[in-house]
Structures are given as C-alpha cells and as structure tokens.
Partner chain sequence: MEILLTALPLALDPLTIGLVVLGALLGIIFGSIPGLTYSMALVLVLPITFKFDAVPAIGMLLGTYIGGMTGGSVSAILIGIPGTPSAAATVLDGYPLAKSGRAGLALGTAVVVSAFGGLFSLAVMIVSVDLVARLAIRFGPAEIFALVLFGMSTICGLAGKSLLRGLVAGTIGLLLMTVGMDELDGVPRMTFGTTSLLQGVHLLVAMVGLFAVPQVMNMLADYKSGGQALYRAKAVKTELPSFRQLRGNLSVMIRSALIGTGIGSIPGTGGPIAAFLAYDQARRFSPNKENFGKGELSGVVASETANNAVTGGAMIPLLSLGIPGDPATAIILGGLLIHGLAPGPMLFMENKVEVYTIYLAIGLAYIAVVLIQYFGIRLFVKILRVPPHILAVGILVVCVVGTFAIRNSFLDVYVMTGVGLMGYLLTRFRIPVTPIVLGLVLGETMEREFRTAMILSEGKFDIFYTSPMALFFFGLVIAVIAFQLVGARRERAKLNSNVQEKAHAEN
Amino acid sequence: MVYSTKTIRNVMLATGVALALSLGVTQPAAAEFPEKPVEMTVLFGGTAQTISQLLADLMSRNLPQPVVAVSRTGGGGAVGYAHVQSTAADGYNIVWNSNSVSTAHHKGNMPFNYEAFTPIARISIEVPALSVRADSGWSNLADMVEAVKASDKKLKVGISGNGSFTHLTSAALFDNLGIADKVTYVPYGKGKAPIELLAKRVDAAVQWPGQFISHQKSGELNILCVTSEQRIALLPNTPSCDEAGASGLDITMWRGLAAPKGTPAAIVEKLQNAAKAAAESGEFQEASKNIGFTIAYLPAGEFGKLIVSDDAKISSLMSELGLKK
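In the form predicted alone, present the structure of this sequence as a single chain.
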C-alpha cells in the first residue's frame, strides 16, 4: 500500500504528540512558573518589612503560587543579599532590595555587588527624615546645629547599622552641616528609631517618616527635616533639609525586587508583571499614603539602568565621606 505525503506527515505529528504527552512535556518549563511558593527575602524591619509583606500578598493574587516574605536582616542588608545570591537562578528566591545593595558592598560588608542580581522591578521610593526628642529644645535644624557646635559632647545619632543607607544619609547630612566631627553613630540592633530616641539612648535618628509621625503627633518627637530636595506629601509642613540649611542635599531610597543573576527572562517577566499589578492596586496606593512612601514602578530594564547609575553615585559619595572600603 502506498501512503500519501499528507498521511505520513499526520502520522508523524500524532506520534510526536503522543510521545510528548507520555513524557509529560506539554509546554516550556518557564510557562509553568511558579510551581511552588516564591520566597522574598526582606533585609530590614520597620517600613521595609511592612511594605514587603503587603507587596508579597498582592503579588500572590497574580501568580499560581504564593509569594512569602521572609526576614533575613543584618550587615546593612548583606545577610539577606548573600542568601539570595547563593540560591539557584530559578525565580524561587528573590530579594526586596534597595540602594543598600551598593552601600553594603562599598562598605565592605559583602564581596559581590549589584551585578550578582537580575533586576525585576522598582516598586517605590522613600525619603528619610531627621527626628529628635521634643524635650531636646530643638524645633528646627539650625537649633540643633548651633547646640551641637556649642557643646563639648558628641551628638549620638541612631542608624540601622554600620554601612547601612541610613548611615550614609546621616553622614552626608552632618558633613553638609559642618558637624561631622561632632557626631558618633549608634546602631539600633533590634531596636527601632522612636524607641531609641524616647529611651534617650540616642539624641537624633535618620529613619523613615512613618516611624516618627505618630510620636510627633503625640508631642514626643520633632521631625526637623526630610532628606529629599523637595518636601514630601506625608509631611507637607516639614521642610526639606536643603531648605533647613543643608544646602544641596538630596538623598532618597528606592526599593524593588531582584533575583539571582541568570534568572531566565520569561520568569523575570512573570514576576515583574505580578509586581506591577500589585503596585497599581488600590490597596497598595492606600498603603503608600498611610505608611509614607511613593509608588514609583519601573520595569526590569529601566530599573537595571537606575541601579548602575545609582551605584556610581553612592560609591563616589562614600569615598568622599570616608565610608568606602
């Protein structure tokens, strides 16, 4: 019997499909992602942890498996970055990253830099604020600077950790004000900025505004300025540090998501899309107003370019301040 070309082709196609089905190969592996929970490493407590938990929950709604936020703090972010960097580049371990990827590296806390990660998306921007106790008698930045210069004691400033972003921001601020030599830095450990201030273990702290606002409203703390060039919506009556006397100061923190270097583009895209949907949700927008951050979504490509540019600026600033190793 002679078979036509069309018949032979159909038999071969049917055989191929049957073989693929018998082997369980029905579609590319990336199309199945994720087949198990995705772990999001969180580097810091406070605002970073609050936002990450909400982001993880919202991303979970747009993926077939949940995203789980796991706290891995220490070393100005180095502990968490080291964990994620050591995992497989398969999308199941991601990090809620920030400018800290540069500060931790240039401080000498970790041997690798941002190049060890694949950007997924930038999510938000936060602006640090300088706060002091209300009973300090300092109602503005000029009051504090004048008092510090006149005192024979050093100003104790609380920071998240040596080499952390709040350390860099604080050092840049007090250098700008001409009192860098009269400041000593005190890492919080497990404490939070308001707790350390109210317990009088530190005299001032540079942290996220959300940690200070309720205490300012209760009359316990004064927020003297924010470190961005412009005022922020959350504190419309609080001057920027530039306005208050730290001329030219403009320091903000971005937060986003990254995966180990080499994570497949298809997987990055799935995570990016889930993050975008979360950032654009009404719940995330409402949280931004309550917690005090600005939603600033950027896709992977643009986010990657920002990280490269930002790393160069941080490296230069840390060198000028004597913080780079």
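Okay, that is the form predicted alone; can I get the form predicted in complex with its partner chain now?
For this one, just the chain is written down, with no partner chains and no other molecules.
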C-alpha cells in the first residue's frame, strides 16, 4: 500500500514536471531548495546522535532553512532506513547513514540495500581499536597472539553485539592473525565492553578508541592496534593492526548522508555543499578531537563508490561468519 501512494506521488510529480517543462517554466523547485526544514533521520543514540546534532546545527548555517536531526532508532538502523526510503525523493528527508546500511541488509532485517539511496557525502570515519589490560603483560599484538597460541584456553573478546560492526571487525582481525578458532566473542549491549575488560571478565575488547583512551592514560589498559590501514590522529603512537602483524587489514566505519534514490542532482549538490562547509568548520574539527572521530569528507560520487565496495566486503565477511541471511 505504501508503494502505491509513492507511485501515485511519483506519477503526479512526473506529470507536474512534464507540464512545467512544456509550459517553458524553469525549475523553481530545485532552484529554491530548501523551502522548508530538512529532516535528518538519526539511526542510533550515543556518539552517532551527538555528531548528527552538531552536523545538523552547522549545516543549518549554510542553508536558508534549518536541518533538524530526528531520532528513529531500532532494528540496527533498519527502522530509520525504512522510513527515509519510503519518503519522497525531494531532499527534505535525508539519513545520517553508516556501514549499518550493509549490515542491516545482509542480516536480513531490511528488504532493500544501499541502492535504495542516493549518496550525498561522507562526513567522518571511526576506527575500532583492540585493547587489553595492562596487567596481562601484552604490550603489543604479537605478545597477545603468541600467548593465545600457547594457551589451551580461549581468548574472550568483548564486542557490542553479534553481527555488530565491532564483531565483524574482530572476526576479520582474528582471522587474519590465524587465531579465529581460539576466540570466544562476548556480546555486550550499550558499550559496556571496556568495563568488563577492566573487571577482568573478558581478556580483550574491540570497541571505539574514545572508550579506551582515558584508561590507557591511567595505565590500566593497553591499546594494541587500530584496524585501519593507517594510524589515526587520535592515537598517533598506536600502530595500525596492519603494521602490528595483521598485514592487509583495513576496516573503518564511515558515517555520511544519503537521500532516497532519485533525489534530483541539483538538490543533492546543495546538501553536499552544506555538508562540506559544516565538516570543514572549526567547530566540527574541535568536536572531532573531543568526541574521537576523524573527519573524512568525500563528495557524493566517490562516497557512492566506497559504499559499493564496502558492501561487497561486508557481505563476504558476514557469509564467512555465517551471519548472512
């Protein structure tokens, strides 16, 4: 039923445009976009929400109408994606997306995939990190791998949830290190993995660097490596996993903006430019240092290519793990 209204709307829109063209009217809709507030659907709470609220605030300064961050959480992002996907492709409904567009689809929680959206711009990336307790005596990745291989016990690794991004990252990492069969993943909701590590209930945790840094400074945790190919600005002295022994590993989570498929290019470009200005502003850079993410603006075209290649990567990783539906 939803589709039929959408189809009707599209037909009406098409008729309207055809009529406008036949009458020789220039496209006023696109030229004046936005005429009303733009709604940015946010799929998750926590850091994702904080960044989105700041981004929306900064984008509003570069547009005649405000951008409003609206939270639609649930289903690992599926609820929010489904909402935006069902709205008109006019640029007034955009989504603060991430690799979750691939994980939610391949898990079978979402009947459509990234192709239902038009990319606008990538804004930032976040890189998971592997951490262990300082009293484990493991000061680098090789120490840990050696100890795990020598031990007859399994390594308990705290992650966010089965099938979550940190799970996929850990699986790829331990597979690369050749110890995949000696690892037990312990899923914790809501970012509790770091304290479970501190409390000695798990041996390692794969989470976001911001959750570990303060404990590393206080000397209780060691961050062994970050999963991107390059080191990250937040942790200049921490090697990448690639350097530390997991050669070829390169996993990062991106966040960006997308609109329903079929949104006119002129509107996408306006949103892309507003996003670019926001991402490059001093305030956003300040926030990136404080919150612990990396600003990584990419225009719509390149962002689109990245989504396609990452989707293939995630899909094959999930099939290996038996998580793909």
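Positions refer to the first chain, counted from 1. Basically, rigid core = biggest C-alpha set you can superpose within 1.5 Å across the two forms. Source: prediction; values computed, not measured.
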Note to self: Please report the angle, in degrees, through which the smaller rigid segment swings against the bigger one between the two forms.
What the structure shows: 23
Next item on the list: On a rigid core superposition, how far has the CA of residue 239 moved between the two forms, in Å, if you could check?
Entry: 6.5
Checklist line | Per-residue CA shift, residue 135 (Å; core superposed between the two forms) | finding: 11.3
